[in-house]
2 protein chains.
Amino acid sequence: MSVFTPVTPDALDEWLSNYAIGHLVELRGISEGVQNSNFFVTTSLGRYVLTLFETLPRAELPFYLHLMAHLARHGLPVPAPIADLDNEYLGTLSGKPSALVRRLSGGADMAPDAARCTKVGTMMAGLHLAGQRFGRRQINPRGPEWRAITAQAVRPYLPADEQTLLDTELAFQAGIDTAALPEGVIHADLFRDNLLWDGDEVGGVIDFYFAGNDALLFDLAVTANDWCTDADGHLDTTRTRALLAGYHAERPLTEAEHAAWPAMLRAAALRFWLSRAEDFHLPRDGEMVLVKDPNEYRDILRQRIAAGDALPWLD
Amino acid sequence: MSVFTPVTPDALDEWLSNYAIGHLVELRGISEGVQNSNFFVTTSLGRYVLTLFETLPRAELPFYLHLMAHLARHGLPVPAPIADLDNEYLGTLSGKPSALVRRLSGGADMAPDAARCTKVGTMMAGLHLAGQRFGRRQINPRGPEWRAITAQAVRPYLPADEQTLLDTELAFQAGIDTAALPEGVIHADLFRDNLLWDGDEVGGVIDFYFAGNDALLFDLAVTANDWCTDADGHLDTTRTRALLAGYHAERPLTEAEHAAWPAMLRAAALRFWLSRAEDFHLPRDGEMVLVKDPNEYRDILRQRIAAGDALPWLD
């Protein structure tokens, strides 16, 4: 989706008298997002992004927030949040919750080489490192309950072919034992689009709403899986492995992680398999989200399992 | 001074070890800064500046990055300092304190023009609105008692005229009762070398060591009698007027303020005397501080007394 809910200049000048960031200068809507209204508000002080949220829960906000404050007080760049006179990061604006982030430099690469494979490895594990300390935590929202509710809902809709693949995967993944992998807060989105290169360094870290407490391998699998993948379906091994070697290099790799490798790459396609059959399959009233190709995923499932254990590690 | 005590990249790159910003790629001295000792410092992640305080007591170190991190927090373009893993601002390096800040972009312009001193006076009326709600407190480490103490401390060694208007103005001080005047945080060195342009735009504002709580127009007459001052000591009317009026227009200036404006120029023009005279009379050992002409400050001084009332204000 794009632009859902109107904002008046008139009206944010007016929120913005709550801000210390001067008064609005520019207010431009954003094409982009998936579940909320976007804005560029340049203000006589700075570049900001307002964000309208349409679909997450208020109550749901301040994990996001506070997470994404966390991580830029950790010197990571990420759209920190901008508190308001009142020292609060949530606000209301045309009836919705708001907020304003700091604006980012750069733009996605989707044909990204090795060599920035490595930087977003070695950014993952920053964020990974800081989230340790960080003092909120929430289960992945897309994690295994909600895959397994998700798979009910869908299954329906598949092809016989595709309802025992999604069977099996489930069965699979169940029998995992995640215990023995290092678990923090995850972004758990971290797709090419959501990455802001500035020149050849990473400008920004963008999109945490799907971020929550998980394995924090499966991060990798999410990145690995987008980043990594040939038009294919299978990972490039000199990509996957510039990606886990620029991790390894700042939080060491276990070979617990090693070993379960194969298994989260398989749980985080499965992951987005389901998303996008549910956003294909059931789309919700008056949405207009941007439907990608579930197939797309369902492949790379699929691959996966084929290779088996044959998947690129660290050299 | 310069680089006072030196580091090793060694022993930063362990120090970063506690730090979710990747290995260090490069380190260099920077050649400025009166207090401390500063290196631009390169990351895998990102650009920083690190300081090693070589002055200022440990105890006092909180409460400026506290300041600048809760100026960052709310949308200002200050150096927020950097969290370690255990969440901490404040280290020690080569058994200094010492803090990483985020490095910003632009450079001074010693030669600003109305439309920029239009842009500081935003600026600094955000910094006054965010410090309002800043939770920490400490007066303003160069305010009265300090001029006094130190008013002594220089006064043998200045020729009789000089004596005279020290004490004069010591007097006239005295006499002032600022209780009308809205108080709050403030830089209290906002010269031109403390901010950074990038591009038109404000890129930073550096150099938080001299903040302190005072009346908010302290800061407004420090940064005029810099910003606004032609080559002959006179406040010029248009640049003056441009900065007024970029704060007015954030955060409005009250009558007792303009009743205020000509004796707080005055106050500002004898903090700066006082504390190059001291540098100049008093050098402390082993310090290398660049010493600035403490004249120039004199005679802003006598100019500011010369013109009485008619010295320029809002339009």
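Here the structure is a predicted model, which means the values were calculated and not measured. Positions refer to the first chain, counted from 1. Rigid core: the largest C-alpha set superposing within 1.5 Å between the two forms. What changes on going to the form predicted alone:
Fitting the two forms on the rigid core leaves the C-alpha of residue 261 displaced by under 2 angstroms between the two forms.
With a cut-off of 2 Å and the rigid core superposed, residue 50 has a Cα displacement that reaches or exceeds the cut-off between the two forms. In this overlay on the rigid core, residue 300 has a C-alpha that sits less than 2 Å away from its partner position between the two forms.
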Second form
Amino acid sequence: MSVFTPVTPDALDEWLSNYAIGHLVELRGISEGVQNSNFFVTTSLGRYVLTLFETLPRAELPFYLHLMAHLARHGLPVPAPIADLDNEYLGTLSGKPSALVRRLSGGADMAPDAARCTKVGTMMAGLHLAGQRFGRRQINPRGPEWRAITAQAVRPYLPADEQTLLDTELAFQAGIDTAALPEGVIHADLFRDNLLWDGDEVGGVIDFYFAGNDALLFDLAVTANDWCTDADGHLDTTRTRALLAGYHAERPLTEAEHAAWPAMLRAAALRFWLSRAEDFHLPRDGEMVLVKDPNEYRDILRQRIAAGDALPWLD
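What I would like now is the form predicted alone, since the data block earlier showed the form predicted in complex with another copy of the chain; can you produce it?
Just the single chain follows, nothing else.
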């Protein structure tokens, strides 16, 4: 989360007059993240997160908001969107499409152990199972087409060895057939800072604005690359197996998914190398912007390639 478009208390207070959540008490910008403008909002009746959507087309936003509402109705700890007095989730503030969601309790754990990885796997399976009944469909916005376009945009900024790595991996991924893999709605960005812990329990899963339909295994690969990777870029066997076991207990993984696991880990690493390289080399102006190091995921991609098929799976 970042702040690209500022919001004044007066403008927000006027905007909130079309909601039934009380008057504004506090407005505070959130610096973490890279995609939208985000603020913590406290009113006389509760705590919320305000998002101004900077790049996502307005026509795509109902998918994300209704997905969160759907998952919340199924009992999952996700930020339920708040409807205004016209019963709409999506509004306009400071000239940008905007939405309020309920703020969840808890904080991130940036050094999770295997027990917490098991709970994350269980939570992800719940998200996937509930998502099977979600009536809307939208392809993964950071899928193969986006990766190809973004690769061409960032390639001129990369040194020769990284250009070769990028070209080789794109060619490898183009040859992967995912037709046999179970598909559905995925979060696609379940990093450690997008899951809140309330004590030892999952307090909330946040930031659904990269969600879309794709191979469910890709979601696990994104999560494993963040939650289960050591400082040197290798997957920790204990944490990876814990993550997969928690998931497998709720939605059994298939043999086709086992076979595709190395390629999915590489695809997930490529996706975040590209997005971070784009943010680094082609930044957008903003008031409070966090740009993450693209080299972290370049190195993770290299490690996954070097590992071949020798990657942790279910015990």
